[in-house]
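Single chain ahead, written as structure tokens, the form predicted on its own.
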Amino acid sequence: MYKKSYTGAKKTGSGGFGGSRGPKKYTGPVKKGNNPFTFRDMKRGAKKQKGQLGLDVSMFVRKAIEKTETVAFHPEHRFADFHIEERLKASIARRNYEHPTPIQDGAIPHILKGRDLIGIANTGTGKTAAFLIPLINKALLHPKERAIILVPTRELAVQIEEEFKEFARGMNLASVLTIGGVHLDKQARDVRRSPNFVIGTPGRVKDLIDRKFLMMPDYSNVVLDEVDRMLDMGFVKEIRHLLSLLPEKRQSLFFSATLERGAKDLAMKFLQDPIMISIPSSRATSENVDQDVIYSESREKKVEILHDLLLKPEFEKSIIFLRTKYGAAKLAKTLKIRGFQADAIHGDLSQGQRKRALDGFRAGKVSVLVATDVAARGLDIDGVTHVINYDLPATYEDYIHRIGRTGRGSKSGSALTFIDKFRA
């Protein structure tokens, strides 16, 4: 429990402090307007912290670059140039899409030709449209075509289905979302109607197959999105099993941020003469993200430092990452008690609870989202001003994906990483 050292605040029945006035300023060891954690402190503690998780703390410190000389991307195509159905072109135009992103420009022509493909590009580069547009076009031309899209998390599956519905609006194409946290029976009924697209996570898709509701030989198109993440999460056996059930004659598309050995071996086994489209990243992390570290002397002080940070007006929309589901739930509860508009997202919540948390965060009803790494990849949430690594990530790659939730597009963002001296 935190120390009750807040002034002028009375606990209310709803768990907040001071009624509608919101959280109060902490008046303990951290002085107002004074940051006790200096760059010199960070350098001094880097070696000690480096051994904890094999991460070099100095990698978490980088100033955002305001201006940089880059080579302008000149797409070879416009969306209007692609050989796709006019209804699909009109849908794309309604969304004010004129020029494709690099991964879309490189991948769509080959997918339209029926080629197997490996697409290597970071999150937020338009990978979803790169495979949805040509697969929707195939379904329009050949109504019996079926596609299955496998992703690592429920949230990414929901996001892809929302994109599908936008592109395919009014085209009489059906999709089914097959994810955990939702009752199986309705998904089973919907899948048995042979929808054009099944979008889901490997575990729930396997459940539907095992119960004879989903017949994989009916699906001649397969997409694996965020392949590296699915392998990191331990889905390799499920994926190999699911792919082995697909018809031999099929189109297979793999998309990933990286192509490590496990993903490469999987791709080479199940893809036929694939073409690789790789979009290089000019920097290891977003140049729009200002990165720094904060040292904490104890668990109690760590919460108070976070409290003070979230009171600052520039922290309009923050995601706080923790390693465990229990830790995320506990911190979200603590912040709610302190009067913050906070919610949590982690694997122990039902899909309805996770969706409500994300919807509230997107709409601005929730200003602080406390999350595990389930929210670190694929989610595109507009206007995130800060990412706070309350717990260190397991790997530097996880760090990159976490901070990629802010500073998206041309916007700037900030990332702060707590370094626990009491754990050293």
The other form holds:
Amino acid sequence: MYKKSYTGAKKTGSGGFGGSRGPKKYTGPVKKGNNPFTFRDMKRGAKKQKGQLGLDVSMFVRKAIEKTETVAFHPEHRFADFHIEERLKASIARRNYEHPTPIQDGAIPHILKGRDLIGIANTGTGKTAAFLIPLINKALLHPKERAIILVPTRELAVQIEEEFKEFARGMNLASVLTIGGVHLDKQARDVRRSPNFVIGTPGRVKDLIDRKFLMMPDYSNVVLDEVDRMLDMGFVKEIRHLLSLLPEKRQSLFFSATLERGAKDLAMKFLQDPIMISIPSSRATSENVDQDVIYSESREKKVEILHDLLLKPEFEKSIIFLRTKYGAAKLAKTLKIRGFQADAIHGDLSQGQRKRALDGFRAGKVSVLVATDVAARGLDIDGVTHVINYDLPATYEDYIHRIGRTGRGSKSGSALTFIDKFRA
Ligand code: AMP
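Please give the other form, namely the form predicted together with adenosine monophosphate (AMP), since only the form predicted on its own has been shown so far.
What follows is the entire complex, opening with the chain shown before.
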């Protein structure tokens, strides 16, 4: 069945794939319909199989819905309609945002009115701008307003700060990143200067509070982004504690992909008369991702199949997911030895290493990013052509988050999930 085309380790120089990337011979794999390893053919008999984790394999198989089937969204508002400062409108125009996305359309007017809000929305929906635009506007009108934005991962914090800087360019508003993996001293100094926006992860924020650098009572605006993921990551105690330190009179904005597993309790406890804006479910956001599975019969063959896939020219920018940091590091190393421009991103790396890997991937110097779920959560990277689940995700929700890294915006993407027969 499986024809081996890997013929031994081959290292490229410092350049890109060029023609010299790994072995050139490609003998076979995954093309929908004729792929001996895919599930779609087997599925005809409506037989369901269980993956290693009790997940129904058929849920990883889905044809991307053709773009013609997507319903056009007609926003109720134009950016020009929002009661925001002209300079902020100019920033939005500079970013070439023509119309508000659904979450922006629904949320911005309410946030501008000062309402607490629960936004049920995934990354990729424009939710960052949905809270940044009104909060920046508030800071422009009332320079003493302070906002703290809590997010599950360092990368997401970096991404949000970058977006903040874009919007707030030339507006004399300060922001500080408070994330782990970098020295605390500078962050402590910056935070003491009382910036308008603090963007950070719960652990480091708590550290800065405990050391009395960060004064939560000064922050009358709070955003919790990806609440469900923060709870998944076990931050519930920190979050409850941090929220309890905020002033009672405040504006609180929660964003989460779902309101399950404690997110609702948290919202009910800490938000006042919130308005809820829910945009189409995460399942819908994966509709333009073509999904299929690949069977692997042994550990050795699995890496060969992956190798062959990555050689295919259409695998221009791939993210490979594994469940453990160790596994991700090991696979990245293997791929590098085999000549691929691969890098890893997981929680055991320093902030600098993670940033380098991401920057390289964004810029196209790295074409294969090997990641763990937590590290890759919320990443917004343009042009990811393929998501490969080398390890099965722990839950279907994790799966949806993983595959949501591709097929973003109007582009379609592809997701392949390995099913290890040797583990069954
Ligand atoms: P987010 O869900 O906040 O991670 O945003 C996903 C991507 O959508 C980011 O690259 C944003 O820059 C982009 N984006 C946000 N709002 C808009 C908009 N109104 N029009 C076009 N792109 C947008």
